[in-house]
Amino acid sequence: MVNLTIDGRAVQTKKGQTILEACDDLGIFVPRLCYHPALKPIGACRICVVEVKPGPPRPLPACATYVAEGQEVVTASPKLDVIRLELMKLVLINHALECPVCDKGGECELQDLTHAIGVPEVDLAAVKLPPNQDYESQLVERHPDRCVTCGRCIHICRDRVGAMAINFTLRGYFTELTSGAVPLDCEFCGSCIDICPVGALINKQFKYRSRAWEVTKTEMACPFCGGGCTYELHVKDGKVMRVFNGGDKVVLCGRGRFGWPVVEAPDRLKTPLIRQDGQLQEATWDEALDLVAAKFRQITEAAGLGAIYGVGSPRATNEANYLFQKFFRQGLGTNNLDNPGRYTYIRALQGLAAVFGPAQVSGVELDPSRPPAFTSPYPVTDDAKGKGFPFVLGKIDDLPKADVVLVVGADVTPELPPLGWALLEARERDAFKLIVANNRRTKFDRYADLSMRCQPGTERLLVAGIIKALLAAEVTPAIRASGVEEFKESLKKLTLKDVAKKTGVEEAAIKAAADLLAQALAPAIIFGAELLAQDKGQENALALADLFLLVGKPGAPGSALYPVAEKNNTRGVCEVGVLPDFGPGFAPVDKPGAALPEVLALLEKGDAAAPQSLYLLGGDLLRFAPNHKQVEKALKKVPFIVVQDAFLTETAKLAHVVLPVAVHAEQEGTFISSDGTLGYLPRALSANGVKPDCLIIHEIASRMGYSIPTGGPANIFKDLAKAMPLWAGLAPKGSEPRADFGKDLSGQLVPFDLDVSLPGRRPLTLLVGKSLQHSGSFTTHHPCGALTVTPRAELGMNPDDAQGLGLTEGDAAKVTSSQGEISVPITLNPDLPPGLVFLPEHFADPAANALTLNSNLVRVTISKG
């Protein structure tokens, strides 16, 4: 602790800290403009200054300058009265006086500064400055003649969000905030209008709805990607007014910010639907859940209880999916059920699991009083202890922490942004290095340490390079490991010339990264969906996880593994139960039911075995799935389908019952984040008709004589958190597993398949991937943000690709596979390598997938369309 006077009170502040955070920590008022929690101290408006001695005679920033022993600090006198006077009339001299039309009016700090500092009038007179306002640009309009020159926008579009797409022009009194005399092309996250003390930044989904006093704030969890942000939901009149975010983090994605409007969306489904004479028509809710109920039972009778098949969702809460595999476990008695995470996040945890083990916890008991709602009754004690894979998986709070970051096989920004933002984050530390793996040039290859480029589908193979030179150089296992020698003989006929020829990645290269993970206090390593949803993707993950074995200090904070769940709660529908061969907490089932790909191909094939009902909640089986063909062949051979989802998706219009639900909104429960982080749904709208899954799922197990939890989505909670040992000590915003488990790691080096060749003769490779400003397909309607940005399909090809094609940008192309063809308008695109090209997956027109057959990895030829 540092000793110091303020205002003549003796103080203890904590070392490190600036004047302003020992006054705020202390409740000293100090005058600011220019200072966010969120960013590092900028200095710019000099209204914080503040009396300092021994010091120089002139005040300075309390923002900048660092509390010391025995320092005197003055924080109000006639002296700094004048020159905060000052300061804020030069700030007004030129600012628009137009409070009443401004959308910041009522929550604006240079209104809530002037008035507690007092100024009278500004009798200062100068040149008038135009005004250049932007309306051109997309979700954000821009005021420069509003602007104060704090320099908060800049400062987090380059330092936090990594986007660089604002910055000042000119000097001094002609100062303007500018994106070159252009309309803004970025990121679209809008991070720099809720940090912007004033209108000079204004939200165009917000403009002239609402004022701030005016609206109801619900804090909430993000509905769309695994990221586990919270924000504030601003409502008025029953209706969603922006999504706010102004708190000490301030960052949010584009989708984030944005995508608030599929609440409102034209065509979300408001009555329930029956297929009737071939079509679907409308139907009251006691119809359709009496018919699911009935062909249910039908079903049962005739072909058994293993005959209906249920795929949970990754967008339905963890209620919600509880009680989804309690009505298969404990009313229809089967394990035939999965989940989307199937094609991409369960191979994460498959291969996690070969090396790590099962999850498995000891040492903590039931707690016989009544926790808080959404809280674990097993509190965290001394003699709890974890083992397995869930205990090598990372915390993005924690990232920053690790001094060298491994990013394999994804596009991290738009599989998971706050996993970005924590590598901006890490790179202001001297020693962090960062190393790239990937087919194509990202956002985070301009911040590489090292990049390594390598041809599609070979990462499995660079990795494999990267763990023969780590034993080369008689690297031992950083966590205690069996299988060493078996592991060694698997790769004896490995040569790192042979990986450099096949991977396209230099021997030194690989070198390079082997020597630097060898040296690693805090190795961390982050693989996304891209890579996971290669067809060999459980054997991707399998080769990180030994890596990590090799490498990993899980004792450090921010070494760990960061596989990418992308959706809201895609590692929540996992961690509940919603798997053929686990239950909640992953416990082993007695008798595994059959994984959703099989199901698929027994329905293609019309096997005695397929099962004779499909009930979906949520989950666009033919947008996700790879293998369009299949599964469009498969659906249409199912008796009896029931989908319950918000929209009438390609997979709903197939249904023969549709019902459907509530949205994030509109809802209460939990979501579990990529990182284990427990996101708090509140309901902060009216339903209108429409009804939570939670309720959908209990009505129809009513109807059919089966009892399972009901009470709200509190009480489902409780039952789901006491089969849980796993989320000992979790509660709201909370993490698990707790970092105070006991860690009792091992694991066993095991061989993985070193064939990364892909099938095909075509001239070019297809990559199926994620698009920044989409979620899904939950983004993809009607009028939500993400469109104004991102309104369609687009093939991603390199310029010389194209030209070599006959191709210009916007041409219609025809892409052509062993599976399919479609028509897609391309754009160029020079971070794609010659001979890839890339297809967003989340649109429905054209469906990307009608392209693949068991991987995002696809041969195809491309001509004019």
The other form holds:
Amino acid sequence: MVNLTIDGRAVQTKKGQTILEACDDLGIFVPRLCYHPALKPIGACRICVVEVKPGPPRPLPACATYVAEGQEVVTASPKLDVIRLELMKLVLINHALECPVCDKGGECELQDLTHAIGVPEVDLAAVKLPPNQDYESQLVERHPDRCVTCGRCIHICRDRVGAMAINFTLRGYFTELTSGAVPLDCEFCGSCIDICPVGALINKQFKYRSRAWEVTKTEMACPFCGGGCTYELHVKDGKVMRVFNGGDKVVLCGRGRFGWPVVEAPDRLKTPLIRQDGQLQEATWDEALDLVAAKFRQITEAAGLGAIYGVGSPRATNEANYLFQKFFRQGLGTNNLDNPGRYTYIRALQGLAAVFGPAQVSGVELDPSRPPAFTSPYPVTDDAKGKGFPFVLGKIDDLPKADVVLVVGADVTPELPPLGWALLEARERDAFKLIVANNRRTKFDRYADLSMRCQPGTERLLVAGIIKALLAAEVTPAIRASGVEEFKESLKKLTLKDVAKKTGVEEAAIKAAADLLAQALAPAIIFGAELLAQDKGQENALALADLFLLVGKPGAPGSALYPVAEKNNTRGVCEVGVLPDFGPGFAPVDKPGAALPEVLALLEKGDAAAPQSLYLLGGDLLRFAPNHKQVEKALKKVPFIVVQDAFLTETAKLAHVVLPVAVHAEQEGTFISSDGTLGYLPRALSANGVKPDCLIIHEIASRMGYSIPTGGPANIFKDLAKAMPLWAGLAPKGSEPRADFGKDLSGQLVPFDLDVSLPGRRPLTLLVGKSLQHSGSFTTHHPCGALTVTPRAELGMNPDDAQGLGLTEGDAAKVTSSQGEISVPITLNPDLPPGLVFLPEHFADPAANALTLNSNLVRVTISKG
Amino acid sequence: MIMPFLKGLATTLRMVFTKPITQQYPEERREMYPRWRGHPELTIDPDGRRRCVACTLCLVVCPSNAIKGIVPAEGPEHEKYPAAFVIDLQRCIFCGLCQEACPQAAIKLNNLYELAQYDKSLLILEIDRATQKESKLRTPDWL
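Moving from the form predicted on its own to the form predicted together with the partner chain:
Full assembly next; the chain just shown is listed first.
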């Protein structure tokens, strides 16, 4: 603590704070314009000047001066008032006084400051500058004539988002914000809009729609990726006006900030649909639910309780998924259910579980007092100990504390934007080292200390090479590790030379990576859904788990594994037990059911053991599962399919009953993000005739005579959290931080498959991955903001490859694989190495999975056409 | 005895030959003073366009909720204008706060004062009926 005097008051503040932060903590108001808690001090406006003794004989900016022992600070004096008033006059000298039409009016920091300082009039004059408004850019509108040149937007874009898309041009009074060229070409995250103290940067979705004070604000979890961000939803007259993220952390990604209009998409389903005479016809809720219950009863009576197969949803809330598994386990009494994470995230969990063992929690006991809503009834005590794979998964907030981060097979920002922001924060420390191993150049290669470019699909071999180098250097694991000898044996035949040849990464780079990891005090590993979606995704996770066992220091904060859970509740749907082999909290079940890919294979074969009915909670199987043809064939053979979805998806088109569901802001519930934090989703809009998932499941269950808990999501959560000691200490993000478990980790090195060959002889490799603006297929419905920036699927291709094929930007290309053929326009992308082409997975037409077999990598031929 | 009678007659006769002070309403209507606070209305600029930019300050300041339903819209030159605007004369208390709050001099209380209607809905002025028009009842100097 530091002792100092502020305005004659003896105070104690934390060491390393600035005077402004200390004043804020103490409730002393110091006027400021450019300072923002999300950023490092900028020191551009000088309005926060204070007098400091001992110090130079002039006022110092409070935002950039650190507290020191024995300091005497004066925050208000006639001298300071004169300085602030003069500075304000200079800021206001030619400010476009468009407050009546400026969307910032009412929440404008310049308005507030003008009132706080009491600027009577501006008695200065300067030449008028041209307004230079930018109306052309997508989603963002720029008004340089309203700019106060505080520099916040530039700093957030450079330091927090890492896009570096905007900067100042010219000097002094003529300083102007510019993107280099109109229109903006950036990540379109919109963080600059919310951090702008004035209306110089405007959200086009919000433009002129409402005044700042007219909206009702609801803080909620973002429903797109697994990042677990929270934001404010602003609603006026039952309509969403915008997504806003003020407060200490302003950064959001484009899908979070501009993706909300999916709620208003005109193609949303409004009434249940029933298939009659081969056509889906509108029906009432009672008709549809009665039909589902009757059919389900009929099928179970004829073919047994296991004849219904359930697929949970990584988009639906924990409560809905929990009820869903309860419907199957307690109602029907089968374990025939799974979730779409099977193709990605579950592989990571399986790989980690093989190395670090199953989830075990000890020393937590039910709290007899009633916890607040949506809070775990298990408090974390000192003797709480966690064992097994969930405890090597890291928290995004801790990632900046890691000193070496290895990114494998992940274009971090599109996969999980918050991971990218955490990496940028980590980068601010000098000791931080970043290793990036990808098959193409990604955003983070620019920040990497060691950048390795491997052949597509050879990431596992590269990891094996790093492990080999580590073993050669005789690294001792920080955690108890067994099976070392056996493991060494399995890698005996592998030589670094071989690895270098097959992966295309130089031997020296592999050794350098191993060295960095071996010396790290808190190494972390990030791997994406891109790596997990490969045919041998589980082996990839296994290899990385082995690597982490060798070098990881789980005692050090930030040192952990960060697999990407791609959707908002991918981790939650697994944790609440929508799995054939595990119940809530990863409790093993007696008679495991079949996994989703096995069931699809059985259905396709027309096997007698195949289920007679599918109950799909969201989850557009036809869109996300690889091998479109097989899935389509399989689904067409199912006698009765029930789909709960907000849209008439490809899968829903094959269903017999479609039940429209409420989406994020229309229902209450919780999500578990990629890093295990609980996101709370309050209800902010009316559901307009559609029903939340929980209610639909409950109604079907009660029509079938099963009693499952009801009474709203809060009640279901209570029931759910009781079954989950794993969630001990869990509370919605933003409330008290979750106390950490004591970790009792040990592991076993498990040999993994070293074969990384990609079958087929076609000349190019297609990678099906994620686009920056989209999240699953959820964001591909008009008028979603994501479609403004990325309206269609384009095949990314190296310019040299394109030239060789005689293709130029925008040309239609015919892409053929062993599975099928699609036609798609191409875009030239020098980030892709020759031989690799990239297609985003989100769009229905052309469907990327029409080309893939069982992996997101496939060999293809491309021709003009 | 006769004196009071003659006094009264004199008064009467005097009045017969003076100009009457009563006005023959509704055939004759009273001219209001320029600062009279009558019905609020949306003013137009010399080009005939509404001055209003839908900033909603009048709606915020209105103590009796007489102003409502302001729907902002964007024009071809990125200007902001109201696509809808409702002034409810049934609720208006003619306090004039709206014209004081208006940064564009777009809403003004005119010199109309009549509120009697057979149909209440006529007192709810939607945007077109709330917009200033040429009228002989409106003196040119009230604005």
